[in-house]
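Coming up is one lone chain in structure tokens, specifically the form predicted on its own.
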Amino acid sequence: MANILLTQKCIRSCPYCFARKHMHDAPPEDILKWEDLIYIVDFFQAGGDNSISLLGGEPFLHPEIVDYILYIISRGMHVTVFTSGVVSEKIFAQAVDRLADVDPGMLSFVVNLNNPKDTPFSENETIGRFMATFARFTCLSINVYKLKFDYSFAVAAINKYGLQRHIRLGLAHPIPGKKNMCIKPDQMSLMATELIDYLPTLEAFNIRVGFDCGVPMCAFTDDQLGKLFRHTGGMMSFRCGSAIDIGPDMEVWSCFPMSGYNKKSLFEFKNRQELCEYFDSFIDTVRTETGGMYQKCDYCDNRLRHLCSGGCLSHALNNFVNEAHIRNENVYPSK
């Protein structure tokens, strides 16, 4: 599935953001054009995809986002919009008016929610309005970026606004060569224990979590894995592959933490298969140098059996940023 950045501008400054450079260096005119959207839809639909994700920055900063959503749906593709829920009055009114009759089976909103205690009051009001209005389309995404993380605000929001009873749980990962708040490799087991300890509360409210990516299996004990298996009904994965991200300028990369590595233009590829094979090969080359976030990932049986990908590669790549270029050039940021 393609992840399309409608704009790289964002209205928030989250301490854990792993796409900060994209958000703050992007010029004001940095938005996806109509002709490029049509090209992307044609490209991926011809390759067999039936869904597309719209991201940012904040995708609702794009003045034509509602038209873009309706166009993609008219092509028979499901649209998932990842948003902060902070939407201007003008765009919000358009969305309310024109998305009212859309089948929820064709449109999903994923609201990336931060703790209201760490969010300005005006933003909390705007986010609450969005979730209340579009509850039938909406599930929450939260990013764990520190230990002793408070999950209760997500439970409160789901219950208050009647959102889908599922939380997309992501881990904040490092920006290679930069500094942002994230769970360090030696903190993974503590993070896992805190999550497992909170599962009974989630289950009491019939709320289930699902992992985004970058979670290493070894962070959990066998007993904890059993609890996760029961909680998710077996729908859990510790694998991580190429996620095709496309910028407003039609540059493409394998995923946001890897956005400083080996970028290409979408126009350089003949079809979806060629594109995916290129980035899969790129990731395989990187993993030849480093199996995962720990040294033990190199010989871990779970990784070799493709049960786990060894966590997010950004942790390992972060260690290579300032070293002499003695490895395969793919593990170093592009010049």
Partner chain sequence: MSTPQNNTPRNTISYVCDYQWPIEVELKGKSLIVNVNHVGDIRRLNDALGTETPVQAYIYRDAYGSLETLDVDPDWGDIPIVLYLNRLGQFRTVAHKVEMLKGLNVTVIFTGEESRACVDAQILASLGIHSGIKLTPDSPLSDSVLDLITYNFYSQMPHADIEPFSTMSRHYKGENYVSPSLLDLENPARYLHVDAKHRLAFTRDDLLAGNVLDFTSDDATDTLIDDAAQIFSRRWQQWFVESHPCTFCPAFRVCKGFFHAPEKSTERCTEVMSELLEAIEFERKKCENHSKKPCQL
Second form
Amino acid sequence: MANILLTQKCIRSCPYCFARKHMHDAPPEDILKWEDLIYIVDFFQAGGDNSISLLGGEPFLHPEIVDYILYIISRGMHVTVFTSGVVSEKIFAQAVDRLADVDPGMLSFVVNLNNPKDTPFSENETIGRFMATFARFTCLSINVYKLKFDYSFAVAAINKYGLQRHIRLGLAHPIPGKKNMCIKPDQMSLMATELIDYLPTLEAFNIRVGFDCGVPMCAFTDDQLGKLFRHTGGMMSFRCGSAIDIGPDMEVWSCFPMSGYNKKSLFEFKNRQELCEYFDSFIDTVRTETGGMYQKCDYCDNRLRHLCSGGCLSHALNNFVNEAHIRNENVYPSK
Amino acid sequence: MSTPQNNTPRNTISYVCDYQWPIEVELKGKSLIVNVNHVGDIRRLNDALGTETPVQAYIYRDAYGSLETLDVDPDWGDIPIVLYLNRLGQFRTVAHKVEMLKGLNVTVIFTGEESRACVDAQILASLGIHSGIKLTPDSPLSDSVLDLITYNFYSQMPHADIEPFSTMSRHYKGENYVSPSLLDLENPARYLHVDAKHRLAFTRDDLLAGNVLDFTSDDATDTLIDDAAQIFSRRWQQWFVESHPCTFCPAFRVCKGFFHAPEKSTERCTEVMSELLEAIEFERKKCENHSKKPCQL
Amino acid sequence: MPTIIFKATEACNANCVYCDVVHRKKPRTISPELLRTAFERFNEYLLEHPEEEMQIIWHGGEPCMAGLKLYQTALEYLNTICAATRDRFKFAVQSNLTMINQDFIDTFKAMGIDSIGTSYEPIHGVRGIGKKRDSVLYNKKFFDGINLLEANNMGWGFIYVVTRQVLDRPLEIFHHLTNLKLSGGFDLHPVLVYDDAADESMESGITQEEFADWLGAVFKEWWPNRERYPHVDPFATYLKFYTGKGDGLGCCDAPTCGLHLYLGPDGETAQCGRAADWDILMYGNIASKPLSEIFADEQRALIDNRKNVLPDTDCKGCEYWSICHGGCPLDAYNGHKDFNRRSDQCLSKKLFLKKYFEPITGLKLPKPQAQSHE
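We have the form predicted on its own; now please give the form predicted in complex with the partner chain.
All chains and molecules follow, beginning with the one already shown.
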């Protein structure tokens, strides 16, 4: 599935944001054009995909996002929009007018929710209004960026607004060479324990979590893995693949932490298969050179058996950013 | 436009007329293409003309309107309609109309600002709706047009035809000339433009200028039309008699000087139309390669 | 098969700046008596050679200037004098098409002619009607002629003569010619200007190198688009030769002039039109000599022998022998006063093939199967 960045601009300042500088530097006209959207949809639909994700920055900053969503749905593809829920009055009115009656089977919103205590009041109001209006389309996403993370705000939001009873759990990862709040490698186990301890609360409210990519398997004990297995119904993975991100300028890269590495243009690829093979091969090359986020990943049985990728690649790459170029050139950011 | 030959079977001529005079009576029995002033006239006129007077297309033009302001009638059914609109409008506003268009026999040609028109045409074509842009001799021929040509001929995803490229491609046989004027129904093998006085011409411009044939729709015969069509089809030769600069252009065969204007540089139109020629030949070769050979058993 | 270039008239209505034909104050046209004699000689030859056919190419000047009656008479002689051999005649005609009408076409068609060779010039002032060289009028009449041919389902192909006036615009000219005839169907020739030509003609002349480079510039455009306009010579012929698909080498490229003959309006015969203009290789008059004797003239042996002599002399070791054969013997004579010399025109051919054709196509000349003593 392709992740299309409609714009790289964002109006929030999440402490864990790995793209803050990148978004700050993006020009105002940095929004995806219609012809490029059509190209992307053609590209992936020809490759057999039947869904597309729209991201940012904040995708609702794109002036024609509602049009784009309706267009993609007209093409017969499911649309998932990853948003903060902070939407301008004008765009919100358009969305209410045109999206409220869309088949929920064709549209999903994933609201990336921060703790309201850490969010300005006006933003909370806006986000709340969004969730209330589009509850039947919406599930939550939260980013765990520190220990003693309070999950209760997510449960409260789901209950208050009647959202889908599922939380997409992401770990904040470092952007190689940049400063952002994230869970350090030596904090993974503690984070895991805190999460597992909270599972009964989630289950009491009939809420399930699913992981975003980049979580190392060894952060969990066998017992914890068992609980997770039961909680998720076995739907968990500790492997990462080449998520394909496409920028508004049609640059393509493999997941945002890798956005500084080996960027290509989508136009360089003949088809989806070629694109995926390229980035899969690239990730493999980098993984071979860097290993996992821990030294022990090099001889970890789970990694060798492809049950775990060794955590997010960004942790490993972070180790090489400031060193002399003595390794495979792919592990260094593009100039 | 193919050059009629004596031994080439001719299509039935369709008469292109405005709906400003009683064509139901005066052109009864003839194959027509009707320019209507209101979309609301289409069904009513279609019912009035019935099957006795077949209509190849109803054409409605709104130089300033968009699909937003147009009343799309789901009961148009199979009636062939060509809409010339300035632009698509906001997709979110017209999305439901676009869905309706999918089930109708409608072509939408955009006449507004070129870059926007190209995008609008591409949007509709990608959704399976026959669309296009209106090229005129003054068209800037921006990169948007090149992109649209690329999309129409080289896109790997199926999509609807985009005019004028698809019609030009369909008519181009390698041994004949075509031009964007095909979209203006300038094809002596197929169309005659007729006015309220029953005067005839092969182009609307000729008709309006009074540059008409010496017979009317009342006394037109196949022979008269064929002879007149032959003469008309040779207009391109005048360019060569004068050794006009356009005759030295590699793309003349798909343009025939359509974009010519005195003092105007030909660099851009040469570039764009050369690309179009290559794209048309690519399409033709693709069709030839896909054609089935008869079984030899 | 003998080919007779029958110049029934020297008169021409065109005024071409590069014309190398001898212009007389009173152009000659063949008399009806001599026309009859010609057909008697044709018939006589074919009766003597029952296995042969004969090609007659009506030429000029402008053949139509001889008048319709001449050709109607010729048709009558064909059907009467040559009744027994009529089936073995093949007729062709080279015309500028500016005087063609339905009567001419009917007559030509009755002779079995289904296409006409012509020539064309897009640049105003190089060719036209009258002293002022009215190119617009000329072209208009030319197209009237084309339209008439097509209305009668007749084909046409043309020669384009490259002059100095177009040296700086090869691609423009090429595109113009292919816009005129969409799939090609024309032959590119260099202008031939001789030392005794008028000043105006001299100004049109081009060098061997210039022609080769002009052709090369055009070839660069033709090669990737050859499916769009396949019938452009010399490219198509060279391509066939290089790929072993045929040997359409004619005239100056062929190993021999074969049974080629020029027949003029006064009945005089020569090897070809230029030979007649230069008074060399003259074979006598049909009024007093039968064709068998004319074709057996010992001067022909001189030309035929070139293919035996040149590979060991001027053309020794030349890799392009098989596609050139030393060029036209008349050009050789013009340059060296000796038929057993190589034509100086071969330079443009070699240059074009070596500098452009072979590198662009990646093709190499097929190796000759035996030593080239054909």
